[in-house]
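Consider the single chain below, provided in structure tokens and representing the form predicted on its own.
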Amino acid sequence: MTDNRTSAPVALRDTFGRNFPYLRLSVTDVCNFRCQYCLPNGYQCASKPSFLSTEEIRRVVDAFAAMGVHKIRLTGGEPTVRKDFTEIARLVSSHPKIAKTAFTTNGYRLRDHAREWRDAGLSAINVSVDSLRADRFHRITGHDRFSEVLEGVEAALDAGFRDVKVNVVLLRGVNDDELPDYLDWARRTPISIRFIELMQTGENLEYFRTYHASADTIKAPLEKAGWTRATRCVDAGPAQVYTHPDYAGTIGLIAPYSKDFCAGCNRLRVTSTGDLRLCLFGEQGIALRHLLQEDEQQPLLRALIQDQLAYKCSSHFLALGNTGITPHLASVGG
């Protein structure tokens, strides 16, 4: 039976001719691990944030979804430490136009609310894996949750998400020797592990400089063993998936360093305070919070949504270490 609800056209379309069908919107910045890479001080403000109310991100949604967004994502910090959270994912789910709703999560709640969110509407989640061995994990995480977060992966698989990702930063020296042991769980259960190249921001340069490491020391040996990629669906994010016939998951790689890796670019991000994002390291945030109060003001959201897309760049300048305004991808929810 064909999915109507995304049939309709894309309407957002910047200079470049890339469409946007998907969103990633934060919910809350706070986070409640220490992620060396991320937070390694652990979540500071100096003042308490008030993040998008429900209203507020039914409004969002309800722009976005007009403009022809039908994924959206669920991002933070964690989003899972929001009390309402699954009030949330309920409301994002229902929308008539939204045809998938994800989230990402560091899992510490997983284990015993992965059903709820699923009955919630939510179908698909990525959960960060960084180690598959518990003390690394402890020392890369700051929480010795490991047995925990790998239990919540499998209540995922048990509740009926049909899309599981489990996210892994690479880092150079800490967890790059682990390949065989993410193998050995792919073989045998159906997820889509992700390496990811560990990005520069605003406040992990030294970290950068130190543990950063190329997909391609993934890349090689997984080609040689005879993984092959996948064709990319439209609305899928940045990874290049590969596959094999003796295995029940995939591998997908995250190289922001790539050539041409901004060429397919398919996503907006709204932040947890309302600000529209054109790029993850783009150089402002343009504010939509004053038009997300009455019902009334959509046209204007969405006229403020469009212009703003004249501006997006053709890619990022990781490469030239500019990191815009991103201190840490919690701010911006990754």
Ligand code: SAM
Contents of the next structure:
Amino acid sequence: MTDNRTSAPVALRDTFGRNFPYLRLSVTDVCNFRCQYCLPNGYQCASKPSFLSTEEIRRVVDAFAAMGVHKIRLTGGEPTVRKDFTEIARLVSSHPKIAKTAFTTNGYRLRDHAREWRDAGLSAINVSVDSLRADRFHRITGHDRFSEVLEGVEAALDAGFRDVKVNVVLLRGVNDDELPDYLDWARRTPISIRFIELMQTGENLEYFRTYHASADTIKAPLEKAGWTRATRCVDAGPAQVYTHPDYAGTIGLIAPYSKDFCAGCNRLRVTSTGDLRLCLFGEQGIALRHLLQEDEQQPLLRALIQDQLAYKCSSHFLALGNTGITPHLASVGG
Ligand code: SAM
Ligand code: SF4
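Instead of the form predicted on its own shown above, give the structure for the form predicted together with this ligand, please.
Following is the full complex, with the preceding chain placed first.
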């Protein structure tokens, strides 16, 4: 590593010409839900984990912001189980180079905290709502909190979140008959409902084999109902977005098994214990934590991140059954 590289790092770009303006930062592995495809037995921990402190989080943000990242999503596990979540939200969103701070949540605290989190500077939110039927929601997540979560989505809109997305993992024979209900919601409400194909992870092979459904099963009825594919903007994520003139909301399809999914990859990840993950399904984490202890380490930290980008692969190779070192998405921050 040369002196001029450490003092003036270039923006994040990999060997395939992809840029990375977006960081997903996991703040905890812990989750209180037991989603069947993610943590069916609930959160298990062998020893007390030590998640990044607010100071360490600030240094992660400083380094990535200096390298051109301008959007950060806080995720987990369930990020809002952290008692200092509001403080984290405030510190990330007040960074002068971070234009947008988003978070992904199962929504269990949203009804009562949406305004506080909006005031802390968060502007975009993804809430997971895998079914619009209370009994199914209960069965999928292990929690009888459907009404609360739905009220949380309303509270987020009332609090002034302008970018509200609802994540729905598409599950064959479980919720794949609910498109009309979700469309009805989108007709009345300015939300973006995104159907995500179930992904295979290290621990859910049987579940994946039984319940994976292709996003194409949604695409055909959607197009038949007059929805059209919106043009993709330059720094858009992997969702295929559909709009309809009669609807307040939009529909997105996230199809990780589709051919060109990774070509549009624009994100890097840092786990809750400070490992850089180049891909959701990568083969290794790159420890950054030892370089998060002093502000003076920033040049070294940026150089390490820059060097590691050379190893980012063109694709996740999920279609070949590769799940890397990811037992479930709670472990890396989906
Ligand atoms: N706990 C929060 C939540 O559920 O929204 C944030 C973390 S969760 C890992 C992030 C997103 O990943 C959620 O929308 C969840 O439904 C999705 N997810 C988890 N496991 C998945 C899998 N195997 N395939 C597809 N999506 C998955
Ligand atoms: Fe928890 Fe989210 Fe995983 Fe569900 S998907 S178990 S809410 S981390």
